[in-house]
Amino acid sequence: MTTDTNASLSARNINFSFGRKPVLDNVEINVPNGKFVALLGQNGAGKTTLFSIITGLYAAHGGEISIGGFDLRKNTQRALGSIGVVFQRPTLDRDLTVRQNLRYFCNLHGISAADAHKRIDIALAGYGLSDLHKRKVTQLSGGQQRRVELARATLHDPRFLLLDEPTVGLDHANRMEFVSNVKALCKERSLGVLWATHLMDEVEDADYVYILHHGKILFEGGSEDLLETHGKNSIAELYSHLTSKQADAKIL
């Protein structure tokens, strides 16, 4: 996958360390507009650190990041305004209703009251939440809360969606439904999506995949092509093969 300056996300040569401990080593990831890209890696691989850099929580110690065509360092506000995020840990205000959570988000982005009302109604209908808009977050199931977070992440019409282990804690049916919702959104709005996960069954043959291991991108490519090239039958089998191969070669 070639780097495109007009892609939803272009991250080049990203380096980061905690003290003397390297966490990311020349990481490069490109997410074209309208494409669903999976970032596979076990806990501790560096996924959350990378996402913290992309969302501006940390500053990279080297490299360049462009989001929606805006340089993260030179045009920080426009770049960050192009992102919709669903974090691993729920971030909804549990004491507010669904609509109040969504309205608060619109206020943060300077969306007028009239426009916010329209956007919220459309989002609620689109994610099957219209009947739940008056419920407090504490009254929602885990899957419903995740749908609210996805709806919230798209209210400001971002060009890029960043999802960090968004299905952790959900059962299999709710996980698969959430993945399906995100992929549909990706196609409908031509959004670039970077989906970080350690759950291999969330990745399909048609998906483009990056495998992050100990802070390095080991391999990238279409899932189907990677499986065929390495003679494996599943993403889980492929991941185990590639990471153990690297360990045996003492590359990491």
The other form holds:
Amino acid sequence: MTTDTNASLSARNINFSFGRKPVLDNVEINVPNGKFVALLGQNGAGKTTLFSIITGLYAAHGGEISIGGFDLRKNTQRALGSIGVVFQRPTLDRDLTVRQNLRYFCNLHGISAADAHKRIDIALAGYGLSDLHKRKVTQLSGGQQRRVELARATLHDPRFLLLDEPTVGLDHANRMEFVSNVKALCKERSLGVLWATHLMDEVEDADYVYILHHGKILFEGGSEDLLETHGKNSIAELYSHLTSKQADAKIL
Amino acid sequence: MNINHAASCFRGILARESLRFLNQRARFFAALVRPLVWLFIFAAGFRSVLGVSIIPPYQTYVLYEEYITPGLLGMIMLFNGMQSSLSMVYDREMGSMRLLLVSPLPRWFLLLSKLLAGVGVALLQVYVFLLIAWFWEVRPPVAGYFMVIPALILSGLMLGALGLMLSSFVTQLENFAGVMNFVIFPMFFASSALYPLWRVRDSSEMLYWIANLNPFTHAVEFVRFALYLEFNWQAGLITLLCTLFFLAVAIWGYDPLRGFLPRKGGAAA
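Return the form predicted together with its partner chain of this protein as a structure block, the form predicted on its own having already been given.
And the full complex, kicking off with our chain again.
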């Protein structure tokens, strides 16, 4: 996929290392508006590090990142204001209620009290959480907590949604419900979505797929094109085929 | 930086800290019991042993309870600052620190807001303590209750920034709890919180100099003088400089170029 500076996300030549250990090597990722893009990689492939760089928690040692058209280095605050994030680990405050958590997020993003109230009501209704708004986070199930996090990630109308293995710990039904919620968001709001996972069934019909392996983009392409080119029936099969081929090449 | 956005962000952080505080009432009482035990038991027991002569800012002989009250206010701020930083390490491990740090505002502002919110919570504890102390016959001038606010805020910021600085370099919660023991107790005991420095000098010249180098000593003296309507320039200046230094190192510690996550084996890939 060619890089596009007006895309939801455009990351070019991203390099990063912990000390002397390289973690990301010339990674390029592009997420157009309204597209659901999957980032596949095993544990340790570099997905979370890449996400930490995209969210400004780490600074890349080389390369350029643009989010919603804003350069992350030169226009950090506007770039970060364009991202909605669902982290791998829950980040809701367990001492607060659902509404208090959402209110806190609105404050962090400078949304006025009256506007925040409306947005929160709409978001809660949209994810079937209206009855739970006064409950403390500790009283919610894992699936409900994830829905609250998704609702929260979209409160400020981001242009790009970043999800780092967001379904970890959920059962199959909750996982699939969460995936369909995100896909609906992607279409309805023309939101670019980057979904990192190692669970292939979640991304079978992704618009575009990147496979990150040992810090490098091993393969990329439209999911149908990739399946056709490699003669495979599913993303899971393809992933297993490509990464094992790479492992064999290393051994040889 | 948009001022309205910044104000909204600070309100949010303050509200969150206050709500968490209200939801953890046990923490409030525990934080209050500690200085009260010192006031009711330690000070009463040592009243006759540890006589205090007339030294500034006091105009006359004071009871030992009255002498250690500013030190106990410092103790509240010290424990609160460290507790707040401990919660940052916890938040970092649990993930909610990420949410704060990816907010679209400068990182220094986010960290400073978190510190100030922690100081706000500590101030509440300080005034509840002063109210109880009033019934225990510790009664500084009424204006002192107001004059001391800036000194308390600056001291709280300094101690919070120290905790923040430590939290940025300590990678695990367990380690941080250990570090706290090496910071809180030496800082508290090697200071002028419990005994005037001239008395310390009588027993040990070295301890006297250590106490003089201890930033907590200056924070306590700054609070002590302000509570009795005097301004201790030296203590105030040292507290301010230490605040700026700790804050600068803490902000550097949380710099994205260093990465805010633990790197020793904990670097999530």
